[in-house]
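The chain below stands alone and is given in structure tokens; this is the form predicted alone.
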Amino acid sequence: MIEVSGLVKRYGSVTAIEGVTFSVGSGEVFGLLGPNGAGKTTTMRIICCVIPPDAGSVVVAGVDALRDPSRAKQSIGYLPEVPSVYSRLTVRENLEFFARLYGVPGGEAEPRVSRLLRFFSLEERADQLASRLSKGLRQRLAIARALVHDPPVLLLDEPTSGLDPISAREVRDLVVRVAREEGKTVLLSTHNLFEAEQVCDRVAIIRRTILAVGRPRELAERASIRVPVRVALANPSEGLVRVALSVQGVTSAKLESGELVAELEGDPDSVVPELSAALVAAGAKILSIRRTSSLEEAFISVVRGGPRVRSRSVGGGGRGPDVNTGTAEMSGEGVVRA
């Protein structure tokens, strides 16, 4: 549904992106993951025909977006990083107004607006002024507005930025529903590692160019990431360390400040239950289990020039370069599971 090849964009002497190449399959949630200033927004704005590239090509739903931007825009719903709705219009009026702007036929607009109100749980707010909505509800309305002309492709630029944890989770759930239930292809830019891991089928790590592409777990595996797990114990002992080392997928284990610290390779979601079961069977009293997001570890490895990650086509994806690049700092939420 989206084919991006060799995109370059310069602002004077500054190169924002260079050689950006990737593809997104139909019905896929694809994440552009990178720190602030990595080129995510620039890439999104080129794809949705807001700004032209200096080089490269973009095809959306079979349409050359650079040669025929008007036609390409008909297939795109776009949520910018700072979305706006008309505060003096009600929720329903916002959707009806944008339906007219998009040229939705009058007979189709009303049922489509009603359906979006139901889908985004905005029916009870339909006649409320947009100015009175919480930020989370305004974000729901903004996404609904982007879908009012029923485009097959939805571009979301930092859709949970500035939202409280509950609202952010609701928006993430809606993004997944849009893809799964409505069959939309979603391109989502984010610097939130937790969000990318929870929502995206595949991610592309971007830092001016595409550094790696793949499913979050596969990126960690291809970078030979060893995920640290910290097991808080009421009865730590060297015997439990030996038990941990006997579990397949545990590469090292030690006691540290009353916690058992183990490094895992392979799929942490498979190894962690095996580790906890073995420890309990040996008499361990587990207080908590914490582990770092494997995607976070892969990201840090990639942008800091750690193990080389070969990007390869997975699902609907494209092929990127081998990775061995410079440094970047980025914060993200870790995944906490017990």
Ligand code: ATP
Contents of the next structure:
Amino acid sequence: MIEVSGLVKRYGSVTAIEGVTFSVGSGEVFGLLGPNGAGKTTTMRIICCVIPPDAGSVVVAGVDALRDPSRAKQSIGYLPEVPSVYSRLTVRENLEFFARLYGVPGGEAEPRVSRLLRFFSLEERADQLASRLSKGLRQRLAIARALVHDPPVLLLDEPTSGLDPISAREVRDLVVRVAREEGKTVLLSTHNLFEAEQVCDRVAIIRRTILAVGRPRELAERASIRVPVRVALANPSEGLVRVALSVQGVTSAKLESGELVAELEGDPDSVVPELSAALVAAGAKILSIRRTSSLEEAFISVVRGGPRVRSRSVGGGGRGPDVNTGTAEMSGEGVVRA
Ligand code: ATP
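Form predicted together with the ligand, following the form predicted alone:
Let's see the whole complex now, leading with the same chain.
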């Protein structure tokens, strides 16, 4: 549904993106994942014909978006980084207005608006002014607005940015439903690794160019990363360290301030249950188990140019972010914050 090839965009002396190439299949949720300034918005804006590239090609739903932007735009719904809805119109009026703007025929507009109000759980708010909506509801309205002309492709630029955790989760759930239930192809940009892991079928790690593409779990496997796991124990002992080391997939284990710190190779979702079962069988009293996401580790590895990711689409490299483990959220110069 989306084919992007060799995109280059320069702003004066700044090369925002260089050789960006990827494709998104029908019905897929595809994430562009990268720190601030990585070129996510630039790539999105080129795909939806807001700005032209200096080189490269974009084909959306079979239409050359650079040659025929008007026709390509009919296939695209776009939620910009700073979405606009009209504050002085009601929720319903906003959707009706944009339906007219997109040329949705009169007879189709009303049922489409009603359907969107229902799908986005905005029916009760339909007659409320947009200015009275919470940020989370306004974002839902903005996504509904992007779908008002029923495009097969939806582009979402950081759709959960600035939302509280509950609203962010609602928007994520809606994004997945839009793809699964409505069959839309979704390209979303995010710097939130948790979000990418939860929502995306595949992700492209971008930093001016595409560094790696794959399913979140695949990326971790290809990077051969070692995922650190911290097991807090009420009864830490060297015996439990030996038990941990005997578990397949555990490459190292040691005690650190009453915690057993193990490094895992392979899929942590299969190794962690094995590890905890072995420890409990050996008499361990486990207080908690913490681990970072495998996508987070893969991301760090890829942007740092660490262990090679065997990727179908690898280029670039460069200095990566500093790291604190924990909730995966990047900001500033690509710092992953706890
Ligand atoms: P963010 O997560 O902060 O939105 P991003 O990944 O979307 O970042 P872009 O906004 O595409 O990144 O920016 C890529 C690079 O291009 C950055 O270095 C940015 O400063 C630069 N840039 C973007 N837009 C312009 C512009 N209009 N004029 C000059 N430089 C720009």
